[in-house]
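Just one chain is shown here, as structure tokens, and it is the form predicted alone.
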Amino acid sequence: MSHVKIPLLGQDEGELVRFAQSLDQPAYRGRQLFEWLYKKKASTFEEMTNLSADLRSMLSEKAAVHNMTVVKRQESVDGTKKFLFELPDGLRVESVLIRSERKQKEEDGQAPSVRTTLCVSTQVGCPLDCTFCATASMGFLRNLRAGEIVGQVLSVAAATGVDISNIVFMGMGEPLMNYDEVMKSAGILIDGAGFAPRRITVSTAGWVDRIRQMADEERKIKLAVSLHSAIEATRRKLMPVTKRHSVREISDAIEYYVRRSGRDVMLEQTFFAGVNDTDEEVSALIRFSRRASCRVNVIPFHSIGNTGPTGFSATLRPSPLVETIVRRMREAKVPVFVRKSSGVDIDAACGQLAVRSPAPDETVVPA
């Protein structure tokens, strides 16, 4: 019978200390493993040069470092990169690396600083069935483990050589439905890989109980909520999760989070023609934003036509009124940011991630 190796990626420092002790090694060996895995991003035990040759050999027999395989990479004309990962059980998820320049005051002729944001997946598929999201077409297969979440970050960094500045749990899946593994992975990225909590954002469709839990546990990472309508009936059509958590419950949870944490929340909003771009809808959004002390991030609608949408999903079109709406919200003193589209030509834009059957010419790209 083949020996199953223990996966180390996704284990926090305490777990790695206990693993080292199980091999009759001192506790500091576990702390060394933690540093090699996450800070130094070692992909093999041979790279861990402050471990003895005998220990590296033992580790190679009993444990494994990486469990992620980059199956396919695509690059958009705008520089956005999409990665298709295959997991140990053969299932697949996608991550997206977005490069953007941050405007800054001209000082000594310095060029604008560059931000690189990685959108990572937290589930294989998604159970929420939002009408405008391609991932919904996959259904839900399973939650990702912490190692599979952190592995996306480390693998993309290794494959590109890019210094990733921001992490967003906004790929495939609803992060707060996989709360424990998502928070564990965030902790590893902060304590091990050196990400500042303010550089990590979890984006939820409005999983109320977990929003409150984040506040109670004093989680330092940022929170974003995909709202898309502050009117109950409209949001139910767009996001069936509203049948479980009403608009009022979401508002109450956000207010609770803001009050307990002292941090504001970003509302993510896509405007659809004739659906949520009316005067009534915009007025409701302004009231919601003021009540819950939220900023609004306007996200363009990206076609999910390649998934063969039917029914209401097939009728959705981008609103032509976005500029007017944004101006009205700013006049109402609601902070609004308008996001540019990235990666549309490779189906890597917001809401477009959906793993389909592999192409015949798909080849493995070393990570």
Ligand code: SAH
Second form
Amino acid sequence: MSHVKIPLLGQDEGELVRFAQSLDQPAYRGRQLFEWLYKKKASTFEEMTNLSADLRSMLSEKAAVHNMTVVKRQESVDGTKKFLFELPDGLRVESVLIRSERKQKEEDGQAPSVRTTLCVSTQVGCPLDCTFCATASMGFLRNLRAGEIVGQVLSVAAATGVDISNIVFMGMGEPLMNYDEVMKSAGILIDGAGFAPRRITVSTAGWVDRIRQMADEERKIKLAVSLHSAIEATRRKLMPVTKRHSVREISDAIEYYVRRSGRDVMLEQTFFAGVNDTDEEVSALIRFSRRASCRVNVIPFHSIGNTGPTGFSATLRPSPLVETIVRRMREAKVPVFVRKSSGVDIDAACGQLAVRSPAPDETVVPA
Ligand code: SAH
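Complement to the form predicted alone: the form predicted together with S-adenosyl-L-homocysteine:
To see the whole picture, the full complex is given below, headed by that same chain.
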């Protein structure tokens, strides 16, 4: 007999029903487990008070709620919190909790609306090798299971007591290369934990077949595409994945997605001095955005000196022209939003996530 307990987190309602039946329990016990795990966010079987004591003890023997632990928490001066998780096989991933305020319209006289966004990882490391991203320096170790993705959300909610309002699949990894587990975890967050699909965003470096698949399957979650350059040669240099899926193919896939789904796509764009901030680059970006009426989210370039690769990335500098470029794009009627950086001091900002192995001995700031 195996002593490994089955982790229940990551199982959808149908699977939990079958699991209950495998223990000679009626189907509704599976649905109760689904409620306890995701809606009521129980972290132990003891909390599941509408299950009999016998069933609870049988569950504790055979199963575990989940099997990942927060091994470190760090807090930035701006309030951003970073969580380091250890998975059952000893590998580690990070999640980042970002609080942001949005001003309401002046005349409403209301307090700003507060959003708390959790940025989750979908792979341990990443195979894509984007030259400006620290995660690339880890290489690719493995895909996360749905339970390990949902586990990041539930563990952070439990550890902080924060009511997470939005989830972004923008941590370590390329979510669309782990399509099935990512979509399964999104489904559980929607059906089980009650997140509205529009509060969940998946960000991709341009895995085109899966972009089309999302449209075909009528996925209601939001889609973001990291573009960084609409010119083939530049993008190949910045994001080698372009050799597999060209700028044209990505544009076609986005156009298809927008047409089929009726939903818009957000492009993510960072400007590097002398690389993708020239007139020609900006014109190409404007044409690209207009083709499928995309919004553009400008992300400031975050230093990856501590964590990232050397080589080409070492010569990348933030563009001093961002303001001028943004003005030009607005004149061309492209909706642009400049994202604020969060958590730079704790290497928690976009592109800074990388887990060094063996883990460095750092001071833990209680969050
Ligand atoms: N693989 C997915 C999601 C992870 S990256 C993707 O490519 O979209 C999350 C976002 O951070 C992407 O838009 C990525 O391009 C951006 N990013 C990566 N490194 C960065 C850096 N050093 N500074 C700013 N943004 C960066």
